[in-house]
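Here we start with a single chain on its own, the form predicted on its own, put down as structure tokens.
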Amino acid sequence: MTAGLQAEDYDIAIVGAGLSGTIAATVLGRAGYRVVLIDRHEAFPPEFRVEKIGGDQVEKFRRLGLLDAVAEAAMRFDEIVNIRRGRLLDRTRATHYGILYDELVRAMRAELPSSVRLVFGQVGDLATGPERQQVTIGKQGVVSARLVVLATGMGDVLRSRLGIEREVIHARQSLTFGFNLQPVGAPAFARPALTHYGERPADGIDYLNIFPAGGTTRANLFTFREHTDPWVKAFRQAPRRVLAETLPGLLDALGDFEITDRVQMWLQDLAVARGVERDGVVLIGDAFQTSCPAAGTGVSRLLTDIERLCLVHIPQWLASPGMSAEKIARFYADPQKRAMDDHVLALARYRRNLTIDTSPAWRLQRQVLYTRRRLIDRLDRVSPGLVARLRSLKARPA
């Protein structure tokens, strides 16, 4: 960056160049609108975040016309065997891509129109205001927009230096591992990718995730335990021996393993911010509301926030004059975006009560889940079809 790009204004100025802020600019970049996309990192780093899209995300990314670009980076795995307690309980059959957080920024990354100006640099400053906002790339200059997008993870520097809080609503409300798997005696598992959900409250397991991704197979643990329990060291200490232990079905269900790099670990506060109505600055994705890794919830909250905010609010807001909280605000208010925020809370606290709760209300509810998922599977494979058919009658209106 030179002193020159001190002259030069934006449409929109976004800070953060990971999933969210790449997204947002490259759609808003097609849209024609005059970007500039803000990083501290020119190679994102690798980073234990999201690793696989699935359900509702993959339409999402079409809507966006990037799932190709998804595809094309990630592997893609079209079944999920779901274990219980060495049991079979059904299959998810429904696309789904495995790829390592970083490899999928680079590939959104790739998708940026040639109009979208990406500078690299530490955000020192913002300064805010009801008609244009300046934003201090360290030394290298400013820029100035109408508006700044803040995709800025769950950073709390710039959040806070506008006076923006973080109302932490559960602290510590799970703890994710992320590794590699190789097996042992054989070229492949038999099962590219299964589920194995935990088989005791007192364990703390909501599921084990196995999949494809980044060339290799990837497991994601999702488990509500504290970060200090001993359980934690000794897995990290002795991974297989100890999965194992905890698991006793999975070496039936995948085989023998082995694992064979560190255990990644991510320890995950639900938080939102508030006080957000500001001039001139919106935020998305976890800079606004986190989410539980477990409920796999993440990815399609901010691709909620991005659509929302690029295809219907931003539109809006630049066709009058001014960058008022007003304007702001109804983007925090949009019906839509509430209803996936709600969502996403309701269903981290869902997960984590299904899983550790030992009332006798939750463990009905678990046995119910587990005992209707088994029936409805056996019904589909004594019938093809049948189980969709019924769901598909279900749903048409009356």
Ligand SMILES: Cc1cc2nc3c(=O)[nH]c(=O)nc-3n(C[C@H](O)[C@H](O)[C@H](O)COP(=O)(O)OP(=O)(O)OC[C@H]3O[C@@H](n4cnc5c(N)ncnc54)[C@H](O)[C@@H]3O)c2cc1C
Contents of the next structure:
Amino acid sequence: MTAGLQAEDYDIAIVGAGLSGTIAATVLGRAGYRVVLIDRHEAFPPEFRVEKIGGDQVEKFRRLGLLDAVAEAAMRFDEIVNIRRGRLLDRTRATHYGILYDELVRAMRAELPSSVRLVFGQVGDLATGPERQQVTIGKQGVVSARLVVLATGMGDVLRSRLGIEREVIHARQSLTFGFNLQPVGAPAFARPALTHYGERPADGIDYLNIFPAGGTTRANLFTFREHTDPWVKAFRQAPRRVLAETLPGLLDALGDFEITDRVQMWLQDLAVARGVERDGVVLIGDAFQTSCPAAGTGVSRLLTDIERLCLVHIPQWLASPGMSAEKIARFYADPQKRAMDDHVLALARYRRNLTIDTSPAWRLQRQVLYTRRRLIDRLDRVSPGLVARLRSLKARPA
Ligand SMILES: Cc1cc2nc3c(=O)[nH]c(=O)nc-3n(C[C@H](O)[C@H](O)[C@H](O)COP(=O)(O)OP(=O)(O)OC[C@H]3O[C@@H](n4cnc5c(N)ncnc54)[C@H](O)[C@@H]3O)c2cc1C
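Form predicted in complex with the ligand, following the form predicted on its own:
Expanding to the full complex; the earlier chain stays at the top.
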């Protein structure tokens, strides 16, 4: 993999072969660019990140020609039963894919065209400028490229080395847990995919997602609690008991269950890179902006970065000499990218307020939201298809 690195000269060097870097390399490689993709891990470690692909993400993967690869590696489900306070709220009828993150990255790496050079090693240094960039990989050598794409996730080292700061918009914005479940006294859960919303603002629980992934039943619990909260300690010590106490309707909705492995926990800061308009280097995915796991938007954001960068901006940048900061700035000013970045931050604020804000305005908002959802569900059951027809009428231009 590493022999002759010094001799290598590329159009684009991508640092980080997580989800963002790998998909970007595939899109650029398929378009015929000379791409080198570098990561310190030969296999992505079993770290806790996105485990459910759904909503707009499905269409984005399809547009990038990668949905079949996701579907093949993942567990598909087409309905989620939504529960609040022990009662059916409504059902989400749409295709979703459950998949552990390391499996998702592996599936995406398997799609890399053979023209993309994949190098394993730690990038220790970057020398960037308006013409060519130098990427130093461990003791293996240096590759040179016209453009560096930094897709290093939440890691801070390379970004700081370039002098790019990170603004923490909300420290410890959310706390997310992941664990495996299995039914007790039944061969399978009656409802393969279920969302149970939190009961009270004081519990700090947005929702618990239960869905098939990784050959088992996976649970993601999205909370807005401090990691030092005694509830967190109690939950990690006795997760089944504390979960059943905090969500009393869960056992009825799901059936009896046990938690079969350790509980993973992730404390998320919301942060955005600042001063990013630099010669020769561009940031995508979590390296540019992190997201709130409860909002479920990290993958939508990184796929938007990839679509706009790889299909629109890079072809324009490479069509003329140089890789100045002015060129790079066009990506960060891209209206579609900016709209998505803003949407992700707004949704993060919304989910947190909807879950824990006890002001009269947010109490009312909660009540209106859940009452509306229940009513729409009832209407849909009384007159199947009516809600969809009304929605399509509303969506039609005047
Ligand atoms: C707990 C949790 C739950 C989430 N749930 C959801 C969800 O439900 N829906 C959703 O849409 N999003 C969710 N997200 C967000 C989503 O997982 C991330 O947005 C996404 O994984 C970011 O991918 P990335 O490629 O930018 O970064 P990463 O996947 O972190 O990849 C970064 C890569 O860079 C490599 N790297 C770093 N530094 C170097 C170096 N110096 N040299 C070489 N390689 C390097 C690393 O090895 C790694 O492979 C969740 C996140 C978390 C933490």
